[in-house]
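Taking the form predicted alone, here's one chain by itself in structure tokens.
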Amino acid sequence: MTVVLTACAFNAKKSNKPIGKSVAILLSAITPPIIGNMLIIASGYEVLSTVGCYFYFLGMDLSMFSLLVFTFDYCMIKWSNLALKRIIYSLLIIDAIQIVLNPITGHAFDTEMIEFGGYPYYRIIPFGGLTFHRILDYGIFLAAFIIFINKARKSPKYYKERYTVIIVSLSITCLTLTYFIFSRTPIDRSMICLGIFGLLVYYFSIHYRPLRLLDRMLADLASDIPDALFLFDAYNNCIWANTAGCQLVNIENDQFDKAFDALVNLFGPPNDDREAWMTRRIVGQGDTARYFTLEWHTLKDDADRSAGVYMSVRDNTAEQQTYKQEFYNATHDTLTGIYTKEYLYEIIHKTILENQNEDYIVVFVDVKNFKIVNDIFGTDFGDYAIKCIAAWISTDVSDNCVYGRLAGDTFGICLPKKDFDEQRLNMQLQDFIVVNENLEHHILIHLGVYEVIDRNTEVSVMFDRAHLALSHIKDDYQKHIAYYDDEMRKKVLWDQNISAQLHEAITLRQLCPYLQPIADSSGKVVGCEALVRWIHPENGFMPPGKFIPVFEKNGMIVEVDKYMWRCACEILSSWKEKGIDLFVSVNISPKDFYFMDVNAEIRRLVKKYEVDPAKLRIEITESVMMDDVDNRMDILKQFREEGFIVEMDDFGSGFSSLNMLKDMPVDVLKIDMNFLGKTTDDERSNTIVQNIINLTHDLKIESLTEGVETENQYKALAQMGCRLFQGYYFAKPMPIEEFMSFYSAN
């Protein structure tokens, strides 16, 4: 017994569990008192059984010390009461003194010797001294006993049978140690029972696998898990299904041999006979539909042989129905219920490409002046609407086609060419209109076509391409349907090769300033306008309109802009090198103000050129106080502050200029000659003009005449008053080389 409890005290150490220690302290701690009650059966000599009895009674405090250490670490408890720990630690070390004591004081026992079995046996005498060490040993042990009785009590079912072969095994120690203590029987055998107990405490600690324990909570892990589960033997005999499974297959516990077939006629037969799979299954159509997925799995025994399948079944309706629904918001605009612009263009590329042998065309819907809709009705109506427009389409197309909204009052299509009716959809779109209770509105909606050519063309481009065929329309009320056609092709093709090209043009210096001289009313070349032109390696030389609302379209003009403003300056300072005391004026895009601080960057270049500020005039047209306007009034304040002069461009030409002009911060206002001239009264055109020139008078701004082609024209505008005049009359626009020497001339 002592050599097994030694090498279980050195495995428990060497194992890796927290209580390993605990275990071996107990058990090291049980040795001795084995050893004394061993001498003291074994001896037949009085000092050897005496030298036993303090092994022993030794012993039995250090094995009482060790029990309530492992007590605490078993059971998990921490100590609460750290005074009467101490207590308890002091009394054991008390007792140990005064055991050690006995040969000199002789108050705790002696021994007395008898016969048993014709061999001598020295028995213990107690005193007062060992009855305090047995009243001590048994109150600790009693206190480790009632720590398992409560921790046992206090326990779930499936954790008391650990507790409860401790709590057994220390009762029937106590009671045999109780026995041999009060019968006085010679040869004491409680110690057998005390070994016992430390192998016991040994094998459920550290090597005990709960296995009854571990079957009821899997049994019941498994009842709870929300999958239905099924376990089968090698013939495919149902042994046992979880509550999940028994609801499945609408089965009580009892009845399991039935389980097979009521999955075989909800699911179908299993697969195959391979090992291990997994599919999915549908049962039901449309809402009512649940979908489940199946695994199969096969269980081995030892010998590799097949001791049986479990099978899962997980129920993934919910699981489904929030994706579906999910996927539905985000491939569904809200406000409409039809596809977001994204979805549509991934399912338009996707039909295009899986139906090669059908023809199919894209169009752009396009309501016209919704704003005014919103503003005038009401955003509520104008909900409404978008979802009536988007009603009309779903019903309108047929159930070839493809649609969705693109953007706020845009939407897309996509149909085969043969569906495509545009004298029906026509005849509908003459007359659309919109009631919601009181209100009633006829909507102007234009669709835009572009048949498919390259089914790898993107579909946004496609759309783009639908797009620019409302050009065509543009504000004509009686026509709704335009095609994309080559001419179409071929501009947006050029409009993406000189695009390409601008940064380069601009390096070489293949744009260039062209320069319109403006005069006085005596014909002096005063200043001039400095306009660009494209001189081009392989088009020649290209006017403004090839390629300025090009980049007026896609914002490139403020390149231009920045370019030809860095040109007027360059060329000032050339003149101020020689002399020559004349102005530039260059003019700003509305588009300019949006990418860059304008009077930064002039500003920046004045001062790099080192230019009078007087001579660089800053060129704007009304469409610039479109937007913005205290802003913009701000910034042409900032310029005449600076010392430049800000003239007004095509005045007259636009809807706002009178009701602008009492405000706008100008020095020059540019009438445009082509606001009279298609006039058939040239009394009342005159009577105009005069009037603004008067006009300009009064408000202290000088007038310049623009578009002046005739000596008559000329004549009359300066009897008018008019101080400032440009035009083909005096010359056309020219490079710079031509317009100094023109200068010269003049």
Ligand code: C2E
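Positions refer to the first chain, counted from 1. Rigid core (definition): largest C-alpha set, two forms, superposition within 1.5 Å. The shown structure was predicted, so the numbers you read here are calculated from the model rather than taken from an experiment. What changes on going to the form predicted together with this ligand:
After superposition on the rigid core, the Cα atom of residue 416 is displaced by less than 2 Å between the two forms. Core-superposed comparison between the two forms: CA of residue 564 displaced by less than 2 Å. Residue displacement note: residue 37 has its CA displaced by at least 2 Å between the two forms (rigid core superposed).
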The other form holds:
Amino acid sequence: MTVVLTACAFNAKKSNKPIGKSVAILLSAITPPIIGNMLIIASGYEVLSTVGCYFYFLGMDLSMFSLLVFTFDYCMIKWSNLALKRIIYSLLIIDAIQIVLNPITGHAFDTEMIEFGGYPYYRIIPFGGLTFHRILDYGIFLAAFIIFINKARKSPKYYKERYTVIIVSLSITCLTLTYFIFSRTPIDRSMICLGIFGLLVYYFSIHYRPLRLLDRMLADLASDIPDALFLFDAYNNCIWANTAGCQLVNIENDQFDKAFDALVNLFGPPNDDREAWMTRRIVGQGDTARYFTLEWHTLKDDADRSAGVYMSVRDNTAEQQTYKQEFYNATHDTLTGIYTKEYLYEIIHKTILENQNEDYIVVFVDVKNFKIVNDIFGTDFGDYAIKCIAAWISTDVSDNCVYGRLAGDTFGICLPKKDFDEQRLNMQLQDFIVVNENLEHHILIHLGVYEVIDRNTEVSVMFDRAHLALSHIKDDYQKHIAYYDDEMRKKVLWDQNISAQLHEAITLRQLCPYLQPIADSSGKVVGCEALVRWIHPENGFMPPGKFIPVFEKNGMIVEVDKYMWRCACEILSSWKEKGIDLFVSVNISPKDFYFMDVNAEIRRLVKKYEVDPAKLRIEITESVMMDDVDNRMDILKQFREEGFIVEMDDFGSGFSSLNMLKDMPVDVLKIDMNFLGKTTDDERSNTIVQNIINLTHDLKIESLTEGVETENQYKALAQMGCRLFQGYYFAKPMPIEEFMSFYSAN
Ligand code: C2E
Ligand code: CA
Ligand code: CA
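What does the same protein look like in the form predicted together with this ligand, given that the last one was the form predicted alone?
Full complex below, order starting with the chain above.
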């Protein structure tokens, strides 16, 4: 026991724990009384027994002192009452002194020899001094006892055991001591208990971990997490499940043994014998389906044998539902509930590639003048109409089609070629009437059809082609379906080609301004209109009709016009040097206003080439005024304020509004004879032209007739009061040099 205690004391000292020191002191202090007791029992000699007694009593004083120190440390109590501390320490010192004085005074104890079990044995005869010693020891025992009891009472359940064990061993030590004292038995067995007490102190102070506490804490932690957790032993018996786990398999907290079967019932048997695995399971179907992620970990012992399994089950249903909802929102149109453009493209691409033996067509569905429907009947009716069209597509086109909404009033369909019933669809579209409450409207729907030839063509391109087919329908109210054909394809290729070549054509000056003379009523040339021509290296001479519409559509007209304005300025600049007093009219496309600051660009050119703004005439058409009227008016006003002459081109060709004319900031009205003068009824057209010319007089603007082809026309127009003339009667548009000769001859 003493050896063990000494080793423990040594360990406690080395343990680095704050309590280690007081444990080491206590263990060291209880060895002398044990040794002393051993001498008393085993020596058989009076001197040795007496020495043992001194070891015993003095050692007990030391033990009581260290017991107090340890008790305070162990119970984490700060012993701040200095007076009490001093009194107790003093009493212990006094006691030690009176014991040491005993050989001289003989007041504490004496020994007497008795025979016990056939051996000589020196028993202690107590006197007053020893009684004092014993009362003091009991007092300190009692104090430690009370402190431990108090601490144990106040501590949480999980800490009680570390106090209870010490209290119990302390009590047993105390009881055996009392028994020894009062029974006068020669052998003091309490020393064994004291030794055991020392060992327990060592264990609980240095090595003990509150496992139950740890257990409880881990269980609490695991109970609170939302995942269901199950712990199994090596034989698949569930030994624990958290709250979520019990709820998942619908068992009570004490029915863990039912968990395994319940899990197998729910998810099927575990079919994976790897140490750790994860799998997803769906329980139930349709809207009530629940989604789970199962994880399984096997715990192995050192010999690689399975010691148990822990399993977690996560319920992903909510996540799945959110994901599904988000996916639905992202792939379905909010108004009609059919696919969005992007998702439709994806589906079509997949369908076409997956069914190589089927021939497909894509159909571009367009509602004609849908803006007007919205405008007249309101957006609610418009929305309703869109829904009706979506419903028609989903029920009437084909059972095997995929479809979606491409944009506002356009839809896309892809279906097997054999399912496309042109006649039936044409009939249905003949009277497609939308009725909503009291409103009824005939909706004009056009279908552009493209047959898929190369399955790898981008779906967007397929729809572009189907869309392109629509341009063939124009305003034919009987025809609802048009097919994309090779002509269109060629046209597309042509458009792409010339667009790609434009930049170079400008740099290499393949684009040239042709000038068409403008004469006054006496036939004298006063100016010209610059009209673009493309002298193409392969295609030869190209009139503007071949490329201007293409560039007007794709916006590249801006490049052409900027170039033409520059050429006009160059011409004017050279004429200025030569003293030629002619004006040049340039064309401005409506698209120019979208893509650049027309005014700033022209002002910049005029400044750069130092030409008189009055010599550069600006030709705009009525369509420029189709939108953003106020802004366009301001631009024209600005031109005029800066000294440019603004001409209204092609008057009579478009939706000419006479009303608008009165507010238009223009200087010249160009009346196009091609639109007004060539009707069968010459009488009536003459009246119209006459009246327009009269109108220009009233509005104090100049009139210019273009498209003048004959002398008769010229004379008649001059008679009507027109001032300026342009047309084949004078000359066709021609290159600059030719124009110069023409001018000289004129
Ligand atoms: P526009 O501005 O109305 O030009 C007048 C067109 O009428 C020119 O056709 C001209 O050659 C033609 N023309 C002139 N006199 C007669 C005639 O007596 N009888 C007939 N039948 N036609 C006559 P062109 O040069 O083919 O130009 C066509 C259109 O292309 C122009 O119409 C204009 O809108 C556009 N354009 C031409 N050059 C440019 C340009 O540089 N920029 C822009 N934006 N458009 C241009
Ligand atoms: Ca023109
Ligand atoms: Ca014109």
